[in-house]
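The chain that follows stands alone, in the form predicted alone, written as structure tokens.
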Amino acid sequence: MILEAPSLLMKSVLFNLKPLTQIIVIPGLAFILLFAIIVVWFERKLLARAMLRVGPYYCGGRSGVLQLIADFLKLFLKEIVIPQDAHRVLFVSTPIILPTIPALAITLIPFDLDWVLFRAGGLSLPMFFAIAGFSPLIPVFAGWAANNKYTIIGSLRTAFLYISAEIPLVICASAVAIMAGSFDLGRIVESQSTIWFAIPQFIGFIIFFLGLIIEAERTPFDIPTAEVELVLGWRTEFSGILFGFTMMAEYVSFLAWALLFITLYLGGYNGPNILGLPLYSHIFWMLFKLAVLVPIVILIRGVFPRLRMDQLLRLGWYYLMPLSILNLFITLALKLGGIF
């Protein structure tokens, strides 16, 4: 009884501070900012090794942390230049809104059955897609607000990019909900306690993996910001801290879709209880799976070249769409056959 007292006291303190901890620490603001900082640093170092580039080994010291601080200060202190013919309100507001949308979606991701920042009444999966569905609109508004041919072309490419990817993603997510018998992300994770859905839904697993790269606008699907063709696409006219917000949005979106991918196909927070309290172990396994997934996505950037727009559309409509429908029918067959 005496030995259990510290553990009970720890649980009591943890759950009394639960709302504040979730908002500030995980999956809240500190977690999102720390993820963006670490991934920026790790991506520079990993790609430098993959591409045999010597410069990033020494830039900002051996660890490169000083370079991150210098980049932040540069963006924070640089002048914000607003084009003369731009729509000023949209031009200033869209970069700030852009990382907010995927950050709101992250609040729906369960790190434990009782550790969810926002409960959507059993509809957290469709709520995630409802929130994420606003993401294509903001770059379109940003590109139009800048009133530049490169930004407008980049914003239109963003619309094509998201539309070709989100429909297969919704179909794959529907197949997962059918197999789990619930639209609640926590229940979907619990239904993978014996087997991850990546195994019976391998087709959906591959489609969703490609989809999260597309949604994050990462290579080889970074077509809306193709430097060779469009300077920097819809981000061309942004400077200073506004440009910093647009870059941060990429990593926040990456985080949101990666967490959803882990939740739907990799068992979410499921894993052996290795840290005593189940909550701590669940958070550990969620972060561990994220730490394994991130280098894989980053290495793809160093291996594959950027696709053309027609290649992306062909991939989305000719391959991902039919395969997602096939995955849905396979799921229905497994469900009706009583296998799952």
Second form
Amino acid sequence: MILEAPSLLMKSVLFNLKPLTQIIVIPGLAFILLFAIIVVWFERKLLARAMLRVGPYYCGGRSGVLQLIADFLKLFLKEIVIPQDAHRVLFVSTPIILPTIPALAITLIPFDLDWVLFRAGGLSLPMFFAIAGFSPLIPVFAGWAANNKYTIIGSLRTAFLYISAEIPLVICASAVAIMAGSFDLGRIVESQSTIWFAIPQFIGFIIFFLGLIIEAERTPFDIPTAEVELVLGWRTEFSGILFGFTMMAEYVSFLAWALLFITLYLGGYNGPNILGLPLYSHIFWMLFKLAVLVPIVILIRGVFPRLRMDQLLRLGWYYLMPLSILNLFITLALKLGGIF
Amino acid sequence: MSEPQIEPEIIRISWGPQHPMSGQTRILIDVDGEVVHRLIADLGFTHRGIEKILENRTLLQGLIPIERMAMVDTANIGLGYVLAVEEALGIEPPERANWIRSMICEICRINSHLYAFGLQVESTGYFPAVFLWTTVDREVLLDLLERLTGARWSYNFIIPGGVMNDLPEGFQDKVREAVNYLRGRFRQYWEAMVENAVFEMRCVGVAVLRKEDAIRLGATGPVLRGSGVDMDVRKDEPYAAYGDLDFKVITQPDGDAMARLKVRFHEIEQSLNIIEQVANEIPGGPVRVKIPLFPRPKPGEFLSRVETARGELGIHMFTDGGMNPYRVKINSPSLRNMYVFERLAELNRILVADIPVVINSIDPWYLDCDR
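What would you give as the form predicted in complex with the partner chain, now that the form predicted alone is on the page?
Expanding to the full complex; the earlier chain stays at the top.
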């Protein structure tokens, strides 16, 4: 009786702390920030190898792990310059709003059947697209607010880019939902416990992979911020920590789409129970799949030049769109044929 | 420069001189959405008055400022000036000096072409991997030049009457080593650039310059040869040792950005062959003839043409019997190609994203344009 009371207390505290843990640790703030920091560091190290360099070297031992923290501090201490003709409110607020949108979308991703921050049930997949659909609006506003020729061209490009990518992505995701028989991300993951959807939906898998790179605005599709043409596209006028936020937003959005990609096609949190507690091993498998996916996306940046806007539109509307519809029909055929 | 008027609905972007990719110039781009209507090159940011400086120097002192025209390609430009000076002084360099001159010029040409296509690859948005590879590989050649001349840049090694010094001991072996190393590397470049699908999409069919347009607009160098015109001063009017050397003039029929890149690529192969030939077959003898310290040229008009990495350089020198030239007119290849660049938007449909690719496929050296 005496021994039970503290453990009960502990249990109730833990139970009540669960949402707090989710917000603070995983998939919340710490996870997102650590992901951004580690991936940027890893990207700089890996691409430096491709360029016959060593990359970050001095900050935090010879590996330069603390370089990103130093960079962040530097950006934080820098002066924020607001152009004279800019719309001040939008100019300052857009970069701050920007990383929160993909961060909101991450809350829908199940790390375990029980470990979901935002339980949207059967609405979780449409909700993801609804939330993520806001993200192209912000660069458009930001580019307009800065009132600069480069930023305006960059923000127009953003709009084109997202429209040509998002429709094939939605069609592919709905094919997955048809196969799983539910829009609930948790149930989509559970229905992949025998076979990952990457195998029966190979076309959708490839399209979603390309779409993930487009949505995260990474090379070869980083057209809105093409440095050699548009200085930094819609980011040109941002300085100091505002620029830091826009850079962070890129990686948070990359994380959100990578997590969705893993959830839809790579079996989500499914995997052998190797850490004893199912919850821990589920989180482990999620992170492991992320750690395999991220270097592949990063290496693409070192290998391919950037596409042109018209070439990307052609890719999106002539190839990705018809192929995703084909994929939808194949899924329907498989479903009606009773194979899945 | 007074800016020409623009029509409504068209945005004029000032591309440079403060821009990540522009270099020391400004290009005004009139765009309607993504389509470029007009290109205006606003040159002159790096004008140093080299032609005027040369009037206030003796013929030998003039070597120093003229090599500053294009640092990456100093030997070719220096040779152009030296040929004009030799004509004015009426001296003939010894045979061995001519061979050494050819070798240095070809090393410079490789240097310059490596830089050019490194930049072109970077301008397609390639994360600068290939650009840094070319930078690293240039070191091999710069080491050779350092061993030969004592400096990595701007060495003033080619002087009226020959070259400064003979080849150092064991230099030929070093040359062969470097040539073999570079041949191995170029296979990798070919795979990373020409055979890269996305790079091909960005360069093939971009900014096509047809043969008759290239001739009409006065293009020169790799731009002209990329349009299928077989013209190279080294073959047409051999100077230095090019008459005795065995090499081909590279042409490509397509006239697009990729053709110009391929011309540079194959020219590097030819240059490597030339360097190897010089290392193997160089004749013996002295490397310079004595000339007076303050030579007095005969009055008259002297013209020299050389093929630099960017095209034909003409030096037109007038002398009036004094120690200094009366006037030196430099016809620089980069400036000629910039005229072609301005017309490209009228001949083709060019998008904003193509601008860096196009300008770097033309490969102007702005210091050379402005002089």
